[in-house]
Structures are given as structure tokens and as C-alpha cells.
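One chain is shown next in C-alpha cells, namely the form predicted alone.
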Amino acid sequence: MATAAYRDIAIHLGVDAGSELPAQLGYAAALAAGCEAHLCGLFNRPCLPMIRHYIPPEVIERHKAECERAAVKARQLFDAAAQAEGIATEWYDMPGSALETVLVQARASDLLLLSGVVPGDKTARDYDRETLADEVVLALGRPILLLPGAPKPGLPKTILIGWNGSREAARAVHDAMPLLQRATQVTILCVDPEGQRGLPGAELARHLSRQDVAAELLVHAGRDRDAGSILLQTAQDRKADLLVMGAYGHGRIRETVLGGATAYMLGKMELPVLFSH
């Protein structure tokens, strides 16, 4: 069987970008080189905030240059990791809101990457980028990578499932099933069980099967409200470096398809994470 391949992955980068760009630089270029895809840098500028009329001409400039200098510096780190993975890749610096940017370039990509953002986050609020992976991925249309903070390079070899058969989870491991099938051990997690007719995932686990990706299933007993902090523990205790789920959210995401999941992660976030709308 033909194994599922991204061809196009993008990766958002921002004023804001701290310390740790450089190691999720690496993890997106090792990521494009191990599914042999083209790695798209997608820089914006934020405009200043219009809090007031009138913006003095000295802070305007000063805008200006801690852009310039955050510019030239992202686009420093993602030429050296491109060219350490010896991969191909695309480069834009655009004017606007990171929403902005993500949009109009991150539709025509396979996946999204993101560096998580903890709720309250207030660099990330001044620089437009504390709400986007909510905004994004209920708009964008595609699926988002969120990176915690030094993610380790390489693709996932452990990756965890958060099933419950629903649309949105159903989407998620479709997303991904470029990752699952280069991966050492899935495990799919079903959690609160109680109602559905049969085995919960045993039908996941036989559809995986017929993808070539072996799967363990695992059901845990537990409230809906409690699966965030299930989903982590089980993350941890299968030393997973990858976690899949899927989100919805009406006009909001912190509400995911497993009961308030992903506000639980995106707070606690240990891995990545790999989630679908």
C-alpha cells in the first residue's frame, strides 16, 4: 500500500518568536525532510494596535525596526535549518495580522505548524497571536501542528490517539495518517465510553490496520470533563511524542470533541499536538 505523504508543510513565525525558534525550526525541517515536503516560512508584521488617533512618529519607527530585526533573524534560523535538513522551501514576509497571513498562504499547505501559546500569554497578545490557533483552526481548513515550547526534532515514532468517533476526531486521524504510518506504536485512547454500541475504537483500529498502521487500543473509564488530563497522563505514560485529536468550537475551540480537551492542553501542553475542524 502506498504510503499517505504531505508534500507542502508551512510554518508560522512571528515578532514575538522567542529562544526557543531555532529548536521548533528544527523539528519543521526534520519533520518536511522525513516526508520529503516542501517547508514554507510564513513571517508577518504586525500593525501597531490603534489604542489612540494619534501614534508618534519615533514609535512607529521603532515598530518598524523591531520588525525589520525579527525578520532577518527568522529568516536567519529557517535558511539554516532548511539547509541542514537539505530541504526545499518558500519564504514570505507580509504585512498584517498573523490571522491574516496564515490564511492566505497555510490553505494551499498540507499541515500548519504553530508554536502554542499558553492562555494569558501577554507577548502574545500584544503581537496578535494569544487567540490564533483558536481562530485558525476552525477557519483554515486544514490541520495544525501546535508546538510546545523545544519540541524534539525528528518524525513522531509514539503518537496517541484521542478517539471518541466522532467527525472531528475522524478528521484529525486522517490528517495525520502520514505521521501514523511512519510511526513505531499508535495507541488509540477512547475515554468515557459508556453508550456506544460495541467496543469503542475497535472500529478505528481495524481501519488502521488496512492503512498498515498497527494499533493498540486502550479504553479508559472516565467523565468527559476529566479527559484532558487523562489524555495527558496516557501521553505520558506511553512517552508518546504525539498527540492526535480533533476540536470544534462555535465562534471558540476551547471546547474539543473529548469535552474540553484541548483548553486543557493548549494550558498544560507537554507535546505536540496534531488536531483537525
Second form
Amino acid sequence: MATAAYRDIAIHLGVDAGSELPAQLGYAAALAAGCEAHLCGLFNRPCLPMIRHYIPPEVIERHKAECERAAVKARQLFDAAAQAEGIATEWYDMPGSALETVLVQARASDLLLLSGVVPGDKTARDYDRETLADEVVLALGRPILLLPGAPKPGLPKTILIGWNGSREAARAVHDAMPLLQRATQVTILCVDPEGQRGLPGAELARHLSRQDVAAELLVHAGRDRDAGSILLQTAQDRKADLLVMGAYGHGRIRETVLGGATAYMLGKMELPVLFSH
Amino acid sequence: MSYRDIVVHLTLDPRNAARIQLAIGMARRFGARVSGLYTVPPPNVPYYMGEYIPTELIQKQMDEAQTASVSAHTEFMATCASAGIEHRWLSSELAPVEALRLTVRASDIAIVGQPDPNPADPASVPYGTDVLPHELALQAGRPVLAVPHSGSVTEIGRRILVAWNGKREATRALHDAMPLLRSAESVHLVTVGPERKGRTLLAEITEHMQRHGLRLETAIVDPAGQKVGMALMAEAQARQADMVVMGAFGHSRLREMVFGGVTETILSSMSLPVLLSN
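Instead of the form predicted alone shown above, give the structure for the form predicted in complex with its partner chain, please.
Up next: the whole complex, starting with the chain shown before.
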């Protein structure tokens, strides 16, 4: 029986939304419907950087118009996705930096969805999105769900937990509880270098069973630095539709946590990742 | 989310009984198991003994520690059994923070003691417990409930004061306390002014909590020249709160100077159980 619940799910929308936005909004709406949660759209209109204290008026006008177009389009897509799922929504349209607006609003929610990078899409704006995810996950105090590409909608059925006994992993597991309790298959993956730590993850499996989550434990012999690729390989083998893991305080989440080579793979798999710090 | 696994810290100190009682009360309410984790204090050799340490002294201390551990074990097992609570005993020779953090990460909440704010003899403070609540809250990734060093604590969580400043740590504390908040009669979200960003979020948080089935009373308190921590404790008393929920701030220099002081003030002056989260 599920005792944990998300009641407020937020999704951040920027002016740089890509072609995958409708799919991501569809995912968000389906998730909110599955959890019986409210969906909150956080749209932000970035400020223009000042160039020697002067910005030509036509540049300001163009920027404003661009923001307005993006806002209208995002709102339309958001409303359409919400209507399709019949969920209650809220819409915030805020000026200022994405980080600040997201932090202020999403602390009053249970989960924040952010769009990640699509493989092969190497525009400068992707860098901003990725940086935003890194900064947000450290400063928010709520879990984030990173959506690479266009994930298939619906509550995740097969969830893979990357467990290393860290504080961040503990956060991620407990923050993911509403999803874990609604999943049909949960696997805890521990990468254990030399089998020194007894049976890592056994305590967690027992704990999860008290939270009504029947989890299977998988201990993989391997080095810590290969943990990312082992995790993704396992996710692929098991056809996981959600990865749950801790986000650590150093560097870009996908590159340092999962390893540079695996970032591409993650994007290609269109596998959402719940990160917590 | 509910608390199903509660870890209670036990060591060589007179407050084990109070913590066990609190753990049992919560276990009963949430249908949880209680894990008693006993940390064995290492031999404590006074510095003035110099390099010569008589083996008898160490032996005597180890014997005492052994006796204390046996009696703590007996007390814990008997109390939990007679309360009809599922329980288990764990023991570790690591320092309390190191021993607890691993177990707590695979649990829902930890119950530890407030360090004695005015120890008559600093050497009598149980090993490693002086930094326990704050340090553990920073390292566990789970909420830590600190039990006051003196006074009796019977039932908690009827009237809860949540210290709110709109920051990450406060956000964590609020959400980590959810099982307690849901079973409370009243929840008071208190911001000690002068508030800026904290205030703009009060309405959103209230609405967010409403969706979780909770009604909040919110208040903005003028510290009137007092330390923020003292103002919070006074407000808790004025509202007849029986516990406080707050963020544990730490480590980054600037944040430590600004907010860490609040955590420390509360931890040294608390007369109510305090739930800390980071």
C-alpha cells in the first residue's frame, strides 16, 4: 500500500524549450495524474545581460517579444497536456534568473521536473539547462527529475536505485518513495569494489520492505569509477524506466556522477533520473 | 511517507531511558521498528597521566563500559518488549556520528540526545556526543530528533513549531517532518523577521501543505533584539509547542556564520525536542 505521496509536482519551462517539450509536458501531466498531484508550470523570462549599462531599445523589444512568444507557446502546450490528463494546474510566469525563480517556487513542491540534454543537440543553451539542473539540485532541498529527450509517459514501473550508502543516496531513495511504492519492480544496485563492506544494500532492502517496497538487491563487483556505466548498463538490461540516485556537490551531475562517456548513453536511452542532494 | 524504521542512540549516559521512551511512543504511533544503536565509549585517559597509563585504569574503564553496555542492553530489550514494539539491538565501537550515519541512512529517522549544555566536568560528556545532533543531521541525509538533556518528554508532536526561513535546509526539515506534522493537532510555521524571501513563500508553502492535508498557522516574529534561536524558542513556548522542526545549517563558512549560529543557539538552549534536517 502506498503511504507516501507527491501532492505538488513542478516543471520548469524556459524560453529555450526544444522540440521535445510537448513530450516532456505529457510525461509531467501523466506523472501528476498517476500521483494525484497538482502540476505547477514554472515559466521564467530571463533578464538580458547588461552591456556597459546600455542595451539598445530594439534589442530589449526583440527579447521581450521572444519571451512573450515562448511563454504563449509553453502555456498552450502545458494547458493541452494538463487537459489531456484532466489534472489541476497552476502557472507561474516570472521574470529573473531561472535558478532564483525555480528555487523560490519549487521549494513549495514535492518534486521538480527539469529538461535535460538531447544527444546530438549541442547548442549553447543546453549548457545552461544542464548547469541549471546542477545548481538547482544542490540548492533546492527537493528532489529533481531530469528528463532527457522524450520519455514515455506514465508512472515508472521498473525503477533502478544506485546505492552507495552515501547521504545523497539516502536522500534520493527517501525522496523517491512515492514512486517506489507504486512501481512493480525495484532493483537496488550496489557497486562494491572488493566486497569489504559486507553486503552493501541489504540494510536498505530490508528498510524498503518496511515501506512496502519489495526490492531486489544486485551487488556488482567493480570499481567506484565504473559505477556510472554499470548503473546504466543495468538500467538498459532491466529496461528500467527510472533511475534514482544521489547528486553530489562537485561538478555537472551527468558527467561527474555517471562519467563522461555515459552522458551520451543516458540521453539516448531517454531515461529519466531522479536526483537528490 | 511514514516513519517505519526508527534508530535510537544509546550510550553511557543517564538519558537513555528518555530516548527509549520517545522512540517507543513514535514507534507505536507510526507502526515502526526501533533499532537501539549502542556506541561503546573508548577508554578515557586523562591527559595528565602523560605517557604512563596503568593498564589497571584502562581495564577498569573497559569493565565499567562493559557493565554499562550490558545494563543498557537489558533496559532497552525489556522496555521495548513490554511495550510490545518490534526492536533490535545494534552495537558499535565507532564514534557515535560514524556509527549512526550508516544505519540511519537506511532508516527513516534518528533519535539522539542533546549534548549537556553546561557539563560540570567536560570529561564526563559521553564520547562523541557533544557534536552529535548537528553533525549527524549534516551527514545522515535523514532527519535527526534531538531529545533535551533534562526534563521529561512524554508525548510529542501535538503542537509543532516549524522554523521557516525559506532556505533549502528549512525545506528539507519541513518535508522530513511530514509524518509528525500530519498527526499533529496544530502546526505553526514561524519566520523570525526581518523577512524577505521567506515571506513570499509563506503563502505557497501553506497551499502546498494544504494539498498534503495540513492546515498551517503562519506567523512572522520580530526578534526584538534577541538572537534568532532564542526568539524561536520563546515563540515555541508562547504557542505551547511540544516540539520544534528546523533546518540544520552548517559547513559553508558564510552560511555557518549567518544561520549555523541559530542551530547552535537552539541546540544549547532547547527545552523541547528538536527535529533537525539538512
